[in-house]
Structure formats: C-alpha cells, structure tokens
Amino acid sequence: MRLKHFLLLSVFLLTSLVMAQQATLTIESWRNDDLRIWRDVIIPVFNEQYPDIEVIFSPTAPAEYNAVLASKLEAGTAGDLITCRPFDQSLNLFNEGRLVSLNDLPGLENFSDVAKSAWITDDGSDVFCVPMASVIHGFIYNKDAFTELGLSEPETYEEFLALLETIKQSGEYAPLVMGTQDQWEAATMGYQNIGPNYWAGESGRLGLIEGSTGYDEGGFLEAFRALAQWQPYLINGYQAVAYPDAQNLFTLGQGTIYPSGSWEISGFNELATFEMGAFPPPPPAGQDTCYISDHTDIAMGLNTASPNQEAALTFLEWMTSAEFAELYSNALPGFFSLSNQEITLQDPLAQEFLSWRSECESTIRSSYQILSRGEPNNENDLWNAAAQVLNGTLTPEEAAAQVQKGLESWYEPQQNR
C-alpha cells in the first residue's frame, strides 16, 4: 500500500513538473522584418532543448509598436516577453510595474555594465531586460577602390585625413559618402563615430551625466574640431544628400569610404557589386587606447502580468547563453550579441566589426542615457550642430557652445559644473 501511494505521488509530481513547463509564450516586438529568422532559425533551436515551451513571435510595425504595446499592456493582452527598446521607453515600462526585475536571472553576469546600460535604472539597482544586440560604428570601404589607388587602412586619425586627401587628389572617387540633409547622420555616423576616441569613451560619457565635463571643453570639443575636417572630402552636393541617397551612391561605387556602422552590412551585401572592408575610427596619433561606439540596440524583458513566468524565465536564461549569442549574431549580420562570451561569425565583414571589441574599449552614444529627457533634446541638438559644422555654418567652437547651452538650460548637474 505504501509503495502504491509512493508511486502515485511520484507520478503526480512528475506530471505536475511536466505541466509546469508546458506553456505557450508570445513575444512582442517591433522587428517585423525578423519574423522569418525567429520562426525558422531561433525558436526551433530553443525547442530542441525545451520542446514543451511553444514560442510565438508576434511583431508589430515599428512605427506602431509603442502605441500598440501600451494599449495591450493596459488591456492585459500583451505577450509574455516584451522586446525592449533602449533607454527611457523601457525604463518607463519598468517604473510603471510592467516589466519584471531580472537581477537574479542566471546568465546575466555574461553582460558588461556598458551592455546593460540601456536597460538599467538610473541608480543601477535593477536590470529589467536581457541585452540582445548592439551595432558598432566604423567606416565601411570599397576594397576594389583601395586596391586600385594603392590605399591601406589608416591606424591614426592623421593617417585617415591623409588617406582622404589621396583619394580626393586621384579624382576617381568621392572620399567620403555621407550627406547632411537629414542631419542625424552628421551626429550618429560622424560625431558619435569618431568622438569616443577624443572623450575617452565611458569616462567622458559618464562625465557628462555627472556634470564633471561638458560639450564645450576637452574631448567633446575636440571631436567637433575633428569632424569639421571632413568637409573638403564629402561627396559633391552633400548638403542635399539624404540617407538613402548616400546608401545608393556608395553601393553603386561612387565613393570610397562610407562613415556608418554594422547595421548596413546585410543591405550592402545585397546591393554592392564590389568587395567591402571596414576599419574602426582611428585614434589621434600617440594615443595608445582606442574606443568604439558599441551602441545598445535591442533587449528582451518579462511582462509582469504574464501567466507563464517560469517558462518565460527559462527562455530568457537561454538568451544569456553563448548558443543564442552566436545564433542571433549570425542570423542578423551587423547586430551583435552584447554577451561577453566568445562567438564566431560567418559573415567576414561582421566578424571584422566584432573583432574591434577585443582591440578597443566599448562605449555608447553620449546623448542617449538620461541626457535627452529634457528640452531642448540633447540628441536633436547634436544632429543640428554636427550638420552645421559639416555645412560650414557653425565653427566647432560655436557648435559645442550651442549644444552645451541647451543641455545646461534644463540639466542640473551641468548647471553646477
């Protein structure tokens, strides 16, 4: 009789355990172009280990995601897993009680402070999304043009300027393919690309937040001065060149170097008829340490109202693994896992970008954490100022003073500098 009761209890407990793991998880995301990758690549690998957890990737159009997600959360119909945009939008969700703190999630130790910076409270006490991927800034170039002109990758900023002059003198190609019509490129692909080498990456960025440095001094001012030196080398009529125009001009072979980042890799692989290479933003001569903008892009959090917490945590823990890191990074060349685990990429251009993490120190764009909460918006101020520097309508000193004045007008730590 005792044996019978023991066997019945064992069967009951085993059945309960299996049922506890049987669940259907729904992922909310704005990355509707990633539907096939999740459905056909990522989820099947997860199900090889966890066959009882069904995962449904349910994206919304990017422009509609914020509003649709807010509506679903309010109605209690949002999915179990929430794809997190970086910084304040996701922070607001956590502060509203919509996202679970993931401090105790096994595997979160695989991510650096920089990796977690976009999904952590201001005081650093709670991480609320698992970092998924970043994009890395740098310069993509036409290898055929480099071979034709006998060029090599620059190792210092001075060599970079000399390289641009050589290309210009050849008359065969535009040295730099980038426009200023949309403004954001001047800041994102220009100032934030080369800037970390001047303001010492995280040291300078955190100095802005703390109020110990400003845009009108030190490395932040020097970065504007370095950016101004691009003006003679930009493609003809660059003031009227929009972002899609620059992409087309480069892939059609009209220019040699494209200031940008890893997010272009997939599109350029399909469109360019020439072999491409990439080099990181070169530091000034004599500087031993190099810095790259390894900018946080996407993460995953747990809906507080999810009825499938255990299964969702199982999925999130799997997302901290080296297996997921390599799988995701290969499925989306140019979007790199933020995990510090070593992975190998199949795309040679993506692998080149990724290799810079072992050579340089990583940081994120200076204006994204905390500094763009007020008015005027620090990020938008940088767009305008950087574009005017390249257009020659503001000197670097005037641009730096303008951005600093805007930040000081509402951000108290900068008022007390």
Second form
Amino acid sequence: MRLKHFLLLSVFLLTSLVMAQQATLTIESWRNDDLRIWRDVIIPVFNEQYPDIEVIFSPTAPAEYNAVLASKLEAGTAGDLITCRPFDQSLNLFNEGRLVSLNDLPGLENFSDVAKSAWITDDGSDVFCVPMASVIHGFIYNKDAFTELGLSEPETYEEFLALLETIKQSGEYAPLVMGTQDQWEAATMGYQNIGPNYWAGESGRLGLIEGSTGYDEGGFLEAFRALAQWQPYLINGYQAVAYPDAQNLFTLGQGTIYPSGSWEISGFNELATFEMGAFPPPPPAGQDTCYISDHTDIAMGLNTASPNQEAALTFLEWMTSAEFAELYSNALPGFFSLSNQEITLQDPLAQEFLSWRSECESTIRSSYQILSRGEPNNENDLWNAAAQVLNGTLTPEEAAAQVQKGLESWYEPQQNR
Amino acid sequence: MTKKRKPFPIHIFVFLAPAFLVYTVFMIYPLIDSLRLSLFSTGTAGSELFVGLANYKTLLTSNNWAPRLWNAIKNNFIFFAVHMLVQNPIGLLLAALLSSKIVRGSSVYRTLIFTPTVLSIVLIGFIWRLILSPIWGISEDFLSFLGLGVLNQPWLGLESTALFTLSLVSVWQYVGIPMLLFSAALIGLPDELIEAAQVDGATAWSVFWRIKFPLILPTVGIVAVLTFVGNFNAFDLIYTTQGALAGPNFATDILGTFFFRTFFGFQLQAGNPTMGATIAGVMFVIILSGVLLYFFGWQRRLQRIEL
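Now the other one: the form predicted together with the partner chain, given that the block above is the form predicted alone.
What follows is the entire complex, opening with the chain shown before.
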C-alpha cells in the first residue's frame, strides 16, 4: 500500500514538474455558509505565500454533502481537497482508498491525540485528514436579563438549577430556551453538553467503548437524571418547539439561557441586540474538575485521484500552521482550531468558550466514535431517549436502560460487561 | 373469392411503444431491481451477497426491526383511516354542495378548495408548523377566541396528538382531489333521473342517497383506492415537519419515513440499501394487496348501468 502510494506520488510529482507550475485546487465542503470567508479571507492569505496555486472553494448543501461527494468520487469528478466529516464517514472513504494517508505530512505534530481521534484508523496507524476545528458545548446567556434580575454565572449544577428557579419565579423570561421537536437538541445540547461532568469526560467515553461501563450506570445514568431536572424550566410548549424557533426566541431577547454550542456564535452576534455571555456546563457540587465537550467536527483530506498531489500537500501543510489556525478561528468564531499552537481570538464570546479548554478537561460526544456503527444506531437512540426524558414520557432510568439495550444488542464489548 | 388477409397491425405497436418504453424504463425496471436488491445483503467492500428471503425474516422477526415495522404499519393505517373517515366524506359533502344549483359561485369555491393540493408540500409543512407553533402560532389565539384556550397543546410535539394533527393537515391539503372527482361524477348524472324522483315526491336527502350516491359508487371506489395508494406512499409531509426520525418517539413514523431512514441513513447511521429495499418490498406487497382487494372485491361487483 505504502509503496503504491509512493509510486503514485512520484508519478504525479514528475508530471506536475513537467507540466506548468500553475496548479488549481478545488475544495469539496459542506460549509456553504463559509464560501465568502474562504474566498475573501483565507485563500488570499495563502496566495500571498504561494501565488502559483489557485484554490477554489466549492461547497455543497450540508444535508446533501455526503451523497454528492460519494457520487463525485465514484465518477472521478471530485475536487482535490475533501472536507472530512468526523469518524466513520471519512474512515470509510479512507478504507475505500479515496483519501491519502497523511502520516508524513509536516506539521501534523501540532495536533493532540484527541484532535486527531476523529480522523485516524481504529488501530491508530494512519491519519487521513488534517484536523481543522471543533465546536465546544456550553450555555449562552442574555447578559441584560442577568443584570436586570441580579443573577451571576453558576459555579455548580445545584446553583444552576437554583438560578433557573429564580428566573422562573421572576416570570419575565423563559429560563431555558430549547425545544425537543427536532430531538437532537435534547441529546446534543442537553445530554452531551452536561454529561461529561458526570462520566468524567474521556475516561467515561473510553469506558463505554471498552465495555467497562454502560449507559445504565454511573455517570451516564446520572447525566440522564441531571437532564430530567430541566423539564420545569423549558419554554411553554417545548415539545413542539423546533431548533430555529428556539434560536429566534433567544435572539429576540425573550429567553435567558440557551443550552448550546459555540457554532451559534457568529449567527447570534448578527441577530442579538443584547450582550451575551457564556458559562461552561457547571459540575455537580464538590467536584473540582470540570469537563467540556470539545467536539471534533471538521477536517481536510486529500483525494487519492487528485492530479495535483504536490500542490494539495503544500496547502494541507499550510493548514497545520499557526497562521491558518488563527485566521480560521477568527474568521469563523465558534469553530476553534484544533491546533496546539497559541492563538488569540477577537470575538469575546468565542474567546470565553475557548478559555474553557485550559480550565476544563476536553472530551468528545460519547456516541460518535465506533458506537454508532451498528443497528440500532447509538446516536439516534440517544436523541430519542433524551427527548423523551425531557418530554416526561420516559424516566431517566428507563431512558438509560433503553439506550443501553440498543447498544448491547450489537456491540460485543458491552455484551461481556 | 379469397378473403384478403389483413396486414399485420404494426401501428398498434407504434402507438403502444412510447408508453411501454417509458413505463418499462422508469417504473417496471426500477421496481423489479428494487425487489431484486431486497434479496441481497451488502458484504465487505461493498460486494452484494445473495441471501434469499433473509432480509424479510430479519425485518419481521428481529427485535431491532420488527417493532419499528409494525409501528410504521400501524401509524400508516391510522393515517389512512383518518383520510377515509374525514377527507373523503368532506370531499363528498363539498362536491354535493358545489354541484347543487342553488350554491352561487361554486367554481370560485372549487378553485379555492383545490388550491392547497397544488402547493408544494414543503410550503404546507412550513405553514402548518407556524400555525401550530406554541411560540408564534395562531392556534392558541384562535382557540382562546372560541373560549377553548385551555385545550391548546403543542400539537406536533406530543405522542398522542402528532399523528392525528399531521393526518388532518394532509386531509386539508388533499381534500380537493376527492371533491373534484365526486363533483365530476355528480355533474355527469342525467337530470331526467333526478327530475323523475322529484316528481315522485322524493326529498333532496333521499334523492342524494337513493339516486345520486348509488350512481357514483364507482367513483367512491376509485377515490378509496387512490387514497390508499397515496397514503401508503406518503412521506414528504412527515419528513418536512418531523424530520426523518418521525418524532416524538416514532409516533409519526410511517412506512415512507421508515424506508427513507433505512435506505439513505440518517446522521451517524449509515444507509442500508438492501434493508431499505426490503421495506420497499413490504410497502409494495401492502399496496398491491389493497389494490387487488379493490379490483376483485369491489370493481368487479359493480354493475354497469346504461344511462
């Protein structure tokens, strides 16, 4: 395999030397919102150093990206650089030989193991995408409402619940702005947001994968119990409130706290007329370490069939630099570079989210690595269970047992627990 | 004198060919290929393995699949029942009213009632989500206006109400179709029969039920079978309002959404084309048996009446 890659590479190198120096790289991506940022901010900076490489950012609609990319790769018309979804989606592309192994790419040492975990083979032998960014979970709040009601950021989960009670008593604002209609908010912005504090981040998540712990015990069950306590504080009719409804309600200033992720920052900055603050998911009283979900979300890989391998590798190497990290994180506040290099952010809200990385331990969402390969799908099960806990149709214990049963039905390490 | 043999009627084939080709390429071939796919399983590296009816066995017996399948079938029958009990009677009532000569401006009404049918389903889903939204919706104000404000619910968010709400939205959208079919049938009835009944002293009520309704029975059957086929192929309304997971807790999951989720995958769940094709096979069997029931149980018993 290596030898073949090497031979291919050298053939491409030779042909590209023979051909003109000018190369054109096309980037496949699902981030169509970022088209202007790539075209007007990121690519011009790259071209200052490498004027001979023309780069075209060519995104598809997010919901269609996986299907469009698959058919383009099949037809041989896919771009040179491919934006990588985390985990299995990209792993499958690598296993099918669509992505080049990037182990030898200079600059890859700037990324931690957690950062690379989403784009690495199960045995850890091949990295196939350059990690670009993660999103961090937490709570965004309306600072004006906090000042008006004389509230401050909670330090513990108990304080958080007391805070919600105070807001509810005041009657002016909805305490927690979130709905369960689309189901994923309950799991992603609810369970996976506050959960790491209960299952001790990476150690709990890896325990699930090894089969030493389960959803129906310890921290994973506690997290369901903690989530269930949100029910009285959600907005009226939350069962039929969809994600965009909740976003609008919060930016219109009708709510106080929005359980969320950093990806909302740029959108909210444009819409909200009040000042916003953010606090990390507060750990239960008596726990010193805090854990945050710092979820690896986006990376960039190299199409095996690209005729511009050399230029593409140059671009990928540039993407590992501190310059790119800072450029990207500032252009897209809320998407934080996974690089270990020191960067500073201009957006105060984004800086606040980023600062938690140094205060708390990072982990990723529990269901994303390996556990969502089987049927029933662990991630979908969590959506259903978390939404039902908030709707009051399942108790936390029932929800935990249901998710665990689904996982056990196909995942061997959990069967032998 | 020998009878001259007729030349072979080539023109028949010429006239049949376009429809035959189009149907074969776009309907029959995909149908057969989909049924073929349901007999295979995807092995390693994307190769297809013939597994016979194993996929159907999994779908009907496995703990992962069977409850979902029966839930989808049950919901689909509820969806169909609401259409049969609400949409078609209302369609008949509207048709009877609009075909009567005392209603003025009936063509205006007919156009207005038919309009939702031609609107995009995404638009319908979006409009109704807004109308029913607990935050911005007008359903609460409307009910309060009637003095029933306490009855307001997050209609699309509760397991007990979501499916009925969506069924009624679909009824609202499609009621124009039975109305048009029924009115066409009613308008086609000869006046002499009705006049004769009136001369005999029949009331409007008995004229409708004893003269008109029996004469449009064939249309009633066609409307029922169209509703059946339409409902068991339904997908888009549920998908646009509730997403592919058809929440809450699969309360609105019908065969169409179950198929979509399985075939194309959803979020982290990878698509499973062979199991998807199996679900499509089950849908085909259900629709086929319904249509056969109609043909042999209903249509063949109808008497042709020479008017």
